[in-house]
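Starting off, we have a lone chain in the form predicted on its own, written out as structure tokens.
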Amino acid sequence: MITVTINNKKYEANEGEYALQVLKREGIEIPYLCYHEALSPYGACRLCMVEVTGGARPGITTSCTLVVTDGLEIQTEAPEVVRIRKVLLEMYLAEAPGSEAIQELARKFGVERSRFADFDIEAKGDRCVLCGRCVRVCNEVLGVGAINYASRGTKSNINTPWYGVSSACIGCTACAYVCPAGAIDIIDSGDERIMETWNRTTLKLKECVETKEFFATEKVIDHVYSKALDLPEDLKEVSAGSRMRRRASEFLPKYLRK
């Protein structure tokens, strides 16, 4: 174990573990937008910057990407940071005016408005800030890359390949999971999955043989298989509910004899 000072205050942490981990453990508020657990350090959204004051290179910079050390000394609040964390939530204000999440996130910051409400947000919607949680899940975790960025400047966004229906997406809905905007829009209607957002890419739900509820894509069923191979056949058939229901048949009876 190591210690690190935060605001005035001093920490135990684990060497090699970065800064937002330790402000998050300790219960620390810092906003953040691009840092998600699953993922890889970003430092794309520049909202969880700190002040560092010692024991490392002074200056600001981000503590998803600040890789802690023993004797550091950091600052959440210091003045500066405070302007260019402000300064960043009107942008995103503007960028997303559309998105609850984001306008939240400001509010619990100090900020009700913003002062780049004319950003051109056309090509980029009214919610999604383009903070990239959704293609790396899609790439890092899961490895099938049905999204990415496209376009330039004040028209990047975020998109299938030539914004049409994708052959790659197996519609896991884990880019709408890890997704901190409320950017993404997924519909399950009938037996299929409607990616509304990924220009209504469409895919089979599975039935369940036992409620006869749908409960997963056929080609989420088909990847997870590729990755696992040796688990039961009666999976592919059988809905994460109706799996608990027969283990709770199982386990009560014989819990109830004790």
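Residue numbers count along the first chain shown, from 1. Here, rigid core means the biggest group of C-alpha atoms that superpose within 1.5 Å across both forms. Computed from a predicted structure; not experimentally measured. Compared with the form predicted together with the partner chain:
In this overlay on the rigid core, M244 has a C-alpha that sits 2 Å or more away from its partner position between these two forms.
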The other form holds:
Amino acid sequence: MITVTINNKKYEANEGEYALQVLKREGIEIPYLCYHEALSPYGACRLCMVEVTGGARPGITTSCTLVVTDGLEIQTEAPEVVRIRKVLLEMYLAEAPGSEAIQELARKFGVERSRFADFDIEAKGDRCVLCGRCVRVCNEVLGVGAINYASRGTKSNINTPWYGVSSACIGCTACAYVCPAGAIDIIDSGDERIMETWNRTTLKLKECVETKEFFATEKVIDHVYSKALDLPEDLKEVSAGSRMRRRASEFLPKYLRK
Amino acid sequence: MKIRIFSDLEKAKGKGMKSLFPERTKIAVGLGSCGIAAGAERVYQALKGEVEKQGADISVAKTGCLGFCGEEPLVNVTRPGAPLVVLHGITEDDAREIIERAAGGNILEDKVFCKVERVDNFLEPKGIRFGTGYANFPHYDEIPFYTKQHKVVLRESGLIDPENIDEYIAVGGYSALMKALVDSSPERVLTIVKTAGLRGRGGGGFPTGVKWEIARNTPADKKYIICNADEGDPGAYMNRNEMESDPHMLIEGMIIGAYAIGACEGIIYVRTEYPLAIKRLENALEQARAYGFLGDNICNTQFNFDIYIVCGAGAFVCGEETALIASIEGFPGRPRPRPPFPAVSGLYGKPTVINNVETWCNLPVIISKGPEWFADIGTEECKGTKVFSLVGKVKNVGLVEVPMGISLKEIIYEIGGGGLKGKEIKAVQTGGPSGGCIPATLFDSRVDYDTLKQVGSIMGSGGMVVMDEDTCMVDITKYFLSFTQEESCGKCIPCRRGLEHMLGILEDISAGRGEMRHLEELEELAKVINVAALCGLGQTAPNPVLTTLRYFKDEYEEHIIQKRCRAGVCDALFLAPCENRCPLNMNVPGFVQLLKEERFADAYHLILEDNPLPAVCGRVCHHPCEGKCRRGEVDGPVGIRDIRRFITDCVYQADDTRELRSPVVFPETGKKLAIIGAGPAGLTAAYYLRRLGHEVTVFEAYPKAGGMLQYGIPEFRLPKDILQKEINVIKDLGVHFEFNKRVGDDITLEDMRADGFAAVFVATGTHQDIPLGVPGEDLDGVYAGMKFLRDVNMGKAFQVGKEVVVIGGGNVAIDCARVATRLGAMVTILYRRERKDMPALEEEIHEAELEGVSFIFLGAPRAIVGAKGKVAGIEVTRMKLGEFDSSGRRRPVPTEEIYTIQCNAVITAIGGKADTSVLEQMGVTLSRNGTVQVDKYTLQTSVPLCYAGGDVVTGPWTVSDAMGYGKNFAKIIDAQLMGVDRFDGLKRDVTYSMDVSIEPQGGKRNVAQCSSLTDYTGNFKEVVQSLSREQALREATRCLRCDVKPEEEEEI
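Next block, the form predicted together with the partner chain, ref. the form predicted on its own:
Let us now look at the entire complex, which starts with that chain.
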């Protein structure tokens, strides 16, 4: 265990962890978009900037990429930090005017209006903030790689190859799950899952043999079974609820008999 | 053949020497990309063809770039035993003659640029030696472009064949590698590099040895080195040339580095836009492999290393090292946060050293000559040299290599030769779009990492873009920002959205939609982006904005407040460059076109709307419009002043001016305005204010109106009847003149207020001569220039004496000299600088010369000597040229030498000043040089309701600038008094053809005739005549009609 000082108060931290992890654990308010505990640090949203006042590299830096060291001193509410944070939030409001999650985040940190709001919002839709969580979850966690960045600069967007229907996407919805801006639309309709945002990539859903509800795409089931080879085969065809009931019904009689 | 030991190297060297110094004449063409762009490839083919055709015993070879890109194509001719002679500006048509002469042992003399007898290349004790001879050709280092250069990295560039490894070995190449591998341990090499103090030449300036040491000390199974050749700054091409002209130097440097670091693989990351560099590198790598410099067991040591080329797609962000690594790995070129630094975890997660091309190129010479030798060049903190590509608005364009610590002044004025066509250099941008604009006032700054940072710029990789008065700082900032915005990878929002917003603001400002709050917003965004952006591209992208806001804020303000772009670039803000430059914003293309259509009356009216003294200005205006005329780029500017004079002269001669002189007059407003001084500023203000319906009274200390036009400029330049004619137009409008009323003595500001004047415009000019301040000024026969002119103009009889010396270099000095000539004197002008530095108009100087005035330059008066109370001579200190000052002129400095000129009169004309006693009495705040301080945009002085303009504000300046102040005042005060901008309502609609021919018409410029006189004594008749009708009409067709703008093109 090492000690770090945040806003003049001492905290314990684990060697090698990132400052943002400490801030989150200790409940110290800081906005962030691109950080996610399941993903590698990316340092793109620039919102979690803090001022390092003591230690080897003083200055303003992102806490999600700042590895804590013993004696590190940081300030999360230094005037310069707050100023930058607010200007960045203004930019986010302009970049994703359609995202309520972003508006809420901005409001929470005292930004209601944006001076930069009069820009054309181009191909990438009006909710995405390009934090890249979806890209990382799809590549790093699932190993699917259905989406990635396309183009650059203001034309930057996250998309499928050639902006087409993806043959790689398995319809797992992890992208939408990690998205902090609510920018990814997925519609389940009948036996189909339509990944609206990914150029309407459409996947077949599997029907639970017991409840007749559609519970996962066929590709997700295949993907899971390709990764975890020792899963019982009979779980392929049942939803999570049915799975629980089925296992319980196998287990309970044995228990009750005793 | 593998080169394993020193004797192998000697063998290769022998081959190289034969190729470099052949036994027959050799002609080598500079075939860098710069040369090829100028046509060198065609020259090369033509020369080869000629040799074959003529059967000459001459070899034709290739070489790299000698650095002076502005003189390309360059061709080297080497006869055995003779110096290498460089020919410049060669075309295919010269090929035949070059070969013919060379075959006969001769040189095409009129194309000779310089000769090279000996070049110190540091690796050879005696340097590279050619023969000697050709005493009349300058040696290359006598050419100012080369004199102050210190070529280390570029030492062989343009002399050896970049495609021949033996020539590189002949000039000492690969001996450093041998020395390092055979004689030194890797640790020893590392120590040498650290001791030498080499810092990264990519721009950051990180100590190279330290970076290497980190990588060396990080344990890993594999280590990499990378050469960053992703050069992408606009206007920078140092690295390209280094690779094209001397690729082996880079390769040798990289092998030495790899040895010190313990790397097994090297990668040259070069952009696909550099095909020639790639081709030459590939060729060089193959040759190096064949000689065993790459591969296994290099030079019989256990060291294995090879180099590969990776071609980048040309994204600017890939110059950022983490993005570059991502690109090599096959990912999109997007940077990642550091740490970890590549030296710890880089390519494929292994320790990786990334250095710029020039950094690697410095290594062979450091190893050969030792670290102390290297550390001796440059400054304490920055060792060695730096290569810059000197481009933009500078005479000598090319690659220059200078020792660190040289001043910007030396680079720009001495090596670069100063501005183009005598234009004033305004700033220089170093470090490309990541750097900043350094203003000319800071050109004393030393070129090193820290000084450049202090002034707000960066060293960068070596781009140096010179900007002159024709560069708009808002526009250039917009350009750099559009570049970085375009090249932003889009990963982080400050760069992605912030730069876009900044660019949007700059576009608004240059289109005339700017507001003052925009400047604060720009600054705020710049500071946020600078801290918050993820990588160097974003962090430094606002630098051009920050530095231009720091040094050129007035230009931004002019764009926003006055909607004016003084450089004449932001074309939404003006009609045409001539109109934009004119202090009165005269519609030049309009009246030129009307003349072309032979609509004299309409042309005259259009002129009169913009300028109440057209015939006067047609004679004495300093016509800055012509300096901006785009026809000047073709074959000389349109004679705008002459055309205007022709139109007004025609109308006045026809004498049917009643109808013509009826400009628009608004109904009476009942507002009273006072103007002090009936000079050009006062008359112009009166003219417009009267037309706007105000009651105007002009108070004038002298008995006549006109100011300097009446009492300064002599009759032979401006006939007084012409002046009177135009003053009468103003009088006829109903302006009151109160002559012989000196403010302070005869009337005070309080009197005027009491009389109900709503505002007072002070335009009293600068009528007092500045004294020389040397002994003897009180002698009989010493005249003050302006007083002298005034006395002559007032008709005082004068006997100036036989021999007169006029001191000064301005228009007043020239006028005094020409008046004295007419009074029968032999006149000499004494000026402390050189002729080209004289502030007087070139045509005036020329006419003075024609009239027999003689000049002594580089002489400053020390004392006026007298005999019996009368002038007998003048003691002169001979001056010499010293350092350049911020105006780009060399400052005159006194020498020990003193001599005396005999004369019996001295006229001093070194400048004028305002009568400060009167101004002080009014209570207005004065600046240190005695001029009235006004707000630049409102012309308001420190006293309420009191405004000022003209020379009393600027110091002695020009007629048209003073008139511009008068016009501006009228516009400002009218809007203030009336609450609306009514000024444009004074204009009448005149339409004229907007058709424009594709090709320039009308041929060369038409020159007005001068009355040819041999004896000027007593003759005050006007010298310069009007253009003839034919000349004027022809001249009008020369106008390119810059006011005709292309229709908006549809975006594709």
